[in-house]
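Take a look at this one chain, the form predicted on its own, written out in structure tokens.
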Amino acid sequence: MFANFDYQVILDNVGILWDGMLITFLLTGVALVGGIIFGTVLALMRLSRFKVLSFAAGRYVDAFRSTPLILVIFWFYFAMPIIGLQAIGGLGSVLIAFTLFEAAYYCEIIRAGIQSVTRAQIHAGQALGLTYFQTMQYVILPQAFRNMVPVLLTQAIVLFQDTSLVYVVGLKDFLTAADLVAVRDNRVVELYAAAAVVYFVLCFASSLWVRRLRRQYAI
């Protein structure tokens, strides 16, 4: 299969492949941050004395977990021209599809590396005088971030994954790239081996940093 390997056609198209890593790169850049943003508001809702706004978010968490990613993109995609968002375009619609969808996974990441700190931790905030928020901000959250850190980055892994999906909706990320050049050329082989080396070598380096991270906290 491999006898007629022809690397150049990869070499030639490399500023293409380059054009749609960009847009996976922008993809799993945005619903990481944000995702970690909305993700730790819905935490913090869900931990809230205040049932309201606990229910609010357990629903809204059970609802994006409950739902596959791709119909979540279809949804946002077809959905923002019919509110009257055209502006927002096909990128801005994937973006926010994503970035909702990974909150839901990432308030429970959240949720979870908060409860991991002692209640004591929360006395000690309230004994000097600080708010809830306060003791949050300073006290809490930051613990909690440290130790949720590799499980963070390893969800962002699989984010990286998931940004494939957006080729239902035309969008031309990396891997998008390498088809639409594959079936051009007709050299399917070349590209979509291509395509596995890039995920596998940046999804393996990725794996070792996040052990090796996971090793310095267990310390």
Contents of the next structure:
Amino acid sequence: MFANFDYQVILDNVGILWDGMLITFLLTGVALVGGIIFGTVLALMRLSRFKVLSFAAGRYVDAFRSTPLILVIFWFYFAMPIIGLQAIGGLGSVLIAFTLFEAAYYCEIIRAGIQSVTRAQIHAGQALGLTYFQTMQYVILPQAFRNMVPVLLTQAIVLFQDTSLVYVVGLKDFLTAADLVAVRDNRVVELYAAAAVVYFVLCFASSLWVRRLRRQYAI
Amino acid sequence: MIEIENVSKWYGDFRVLAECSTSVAKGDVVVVCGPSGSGKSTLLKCVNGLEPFQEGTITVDGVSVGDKGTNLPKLRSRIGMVFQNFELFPHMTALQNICLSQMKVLGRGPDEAEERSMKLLERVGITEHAHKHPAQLSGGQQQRVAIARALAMDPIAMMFDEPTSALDPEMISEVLDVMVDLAKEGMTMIVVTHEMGFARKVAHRVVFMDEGRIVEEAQTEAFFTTARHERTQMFLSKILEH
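Having seen the form predicted on its own, I'd like the form predicted together with its partner chain now, please.
Now the full complex is given, and it begins with the chain already shown.
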């Protein structure tokens, strides 16, 4: 089978694959940044002493963590136009789906991060006259994010792989691009192998980097 | 300046403070002592509203701490507080620790805040460490930065919660020296401590607490020589024995 492995077909289609990788990066980047921002809001809600807020955030997290990602993607991709939001478009709806889904996971990571900072630090901030939100902004969250950088990055690597699920709605990310070429040129083995190697190298290199970070932060 | 009247506080069914009453006038230095778990720290935290209490009233400079309408951040910014474990912000340098609340609460510009911070660092004797992070400082140095941080808000009173309990013995005096200077300058102070030498030297009054109650309160000399309650005498005999 590997005797007639054709490297040329990969090299000939680097442009298409690269365009797909840009979509993959875009999805990862938007879901990461959006998920962390929204996840921070959710985490603060979960830790709020106002029951309504913590209840709402808690159920949100439960809902998304109990639903397969692929279903969330389907739902936003096909249901958005039906409820009258055609303007968002295919890419837009997928970006929203990923951001909302990731936020549920980031919420729990960030909540644990905030709780890793001692209560006495909150008291120290408040004793100086800082408001609750100022204390969070300048004292607690910077420390919390420091503590959770490795976990956040590990989740980002999972997210990077999960973006390949947009295949199901035909959005041209890296995997979908590879698949298109594979089917068009009838070179399935070459293209799937190339895709696997690219995913592996990127993810493995990233996790080695995270492991090193973790050691640095551990000191 | 600080009036505490019949304050009681419960954690669930457990009463941590029982009908505590005392007052601190401007310029007073009051030492609070007692066995651990007697409610000393909790009482301090009630004064600036870090801990809520269920009964009684506390007023600071005429403002009621327990009132729903009270602007607690504003009230807290006027009372300096120093903690047992320093609680400096570990991600900031000593200087940044002192500047933060000046800029965010008092609205001072960065230059003014820095200038004042450096003066305070000079006062507590650690200008050379201004740009170090807390982890690079000794316990005594950290606590002196924490005192400078509290003083930067120009507080009307200072509260110390066992400021030397977490320190190595040879660092205790460098922190106490700063506190003695403060007291001599006329700062209003409430100090929870077991440093009886410090109490004798600068305190006007000593309050003894046990099981959430203020058992005894007396002028310093009277407290050490003619304590009336058996519980106080027992505590004193143990703490002064060695």
